[in-house]
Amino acid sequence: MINIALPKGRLGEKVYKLFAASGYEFPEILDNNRKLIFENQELNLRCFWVKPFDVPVYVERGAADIGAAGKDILLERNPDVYELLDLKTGFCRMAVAAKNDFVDDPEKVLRVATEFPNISQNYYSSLGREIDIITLRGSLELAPVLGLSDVIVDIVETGTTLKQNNLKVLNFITDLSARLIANKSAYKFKSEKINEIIRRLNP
């Protein structure tokens, strides 16, 4: 049995469409329930929603084979995994924004809200940048706007939520997108089922 380890929300979605559309499909995954495991007995397959930054420690302790996870998620959080395919779905980048008149002073530690503080500070500290980090868990855009932060490191696919909020993207960091991932272990001794499924992922 290979278990997979799935993100919850439109990445898992969009993921799920290509699984299926390789020939791994869970029939029950699109009734209306709160079933969060899933079998297929005939591929010997099973697979599982889970919170979309828990993908890596699934796979990484070995409650999952393989998971699919956003780039974002594996620079954050630097899970020991092998990444073995990009599912060149869930594009995005991640950027620093701040409100449209800031102005930086470089003599000054710049404030950083974020749910990304490892991908800020090595960003920063490639530019030789000190940072104060604020780690925050979703509407970031509110920080600058009222004064908790300079600016912010996020996630950004249209920029529409930024120019709704007067912010505007300063720099692109590193551009994202869904990364199938696999346990070591796993990878050692199911290679060739794994491989099977890379080979149906990627055409």
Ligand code: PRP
The other form holds:
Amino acid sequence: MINIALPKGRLGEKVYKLFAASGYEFPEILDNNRKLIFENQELNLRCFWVKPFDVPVYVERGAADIGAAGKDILLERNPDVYELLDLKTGFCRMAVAAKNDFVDDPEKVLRVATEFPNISQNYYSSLGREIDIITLRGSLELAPVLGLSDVIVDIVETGTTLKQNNLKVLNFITDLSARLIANKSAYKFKSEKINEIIRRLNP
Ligand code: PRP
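Now that you have shown the form predicted alone, what about the form predicted together with the ligand?
Now the full complex is given, and it begins with the chain already shown.
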């Protein structure tokens, strides 16, 4: 049996559609219910929805053999897993954004609101800039508007959320997309089956 961790939410639905189009279907999975685990006994596969941020934890510790995670989460958590495939879906970018009229003072410590403290710290360390990180869980766009932070480090997909809150991109940090990851020992012992999944998924 291969156990697959999928990220609950928008990205997970896109990834699941890739699995389904590759012949890996799980009855009921897209039904609007609270069920978390689904089995395909014919293919000997089991998949489950977990919070996107938790996918690398399930995979690293072997509760899942493989999983799909956003590159943002992999960069942030730096799990000890194999990154096997760019699933070429969920394209977006990590960016620094601020109010439209923001003017940076490089002499000052920059207050950065983010869900990604490690990505933010690495980025500003590479620039030699001192920052004060304010870690939040979502709705980051509020932080500069309310004066909680100077900038945000967040995911930008269409740019609509920034625009509607009178914010602008200052810098792009990196491109992002969904990746297929594997537990290291599972990849060793179940390599045939996992490679078959990669072959079929490979866009
Ligand atoms: C993400 C991100 C932005 C938004 C960007 O939030 O944090 O708020 O999407 O998308 P856009 O550029 O297409 O507008 P998400 O909807 O995942 O929810 P969150 O605010 O709870 O993180």
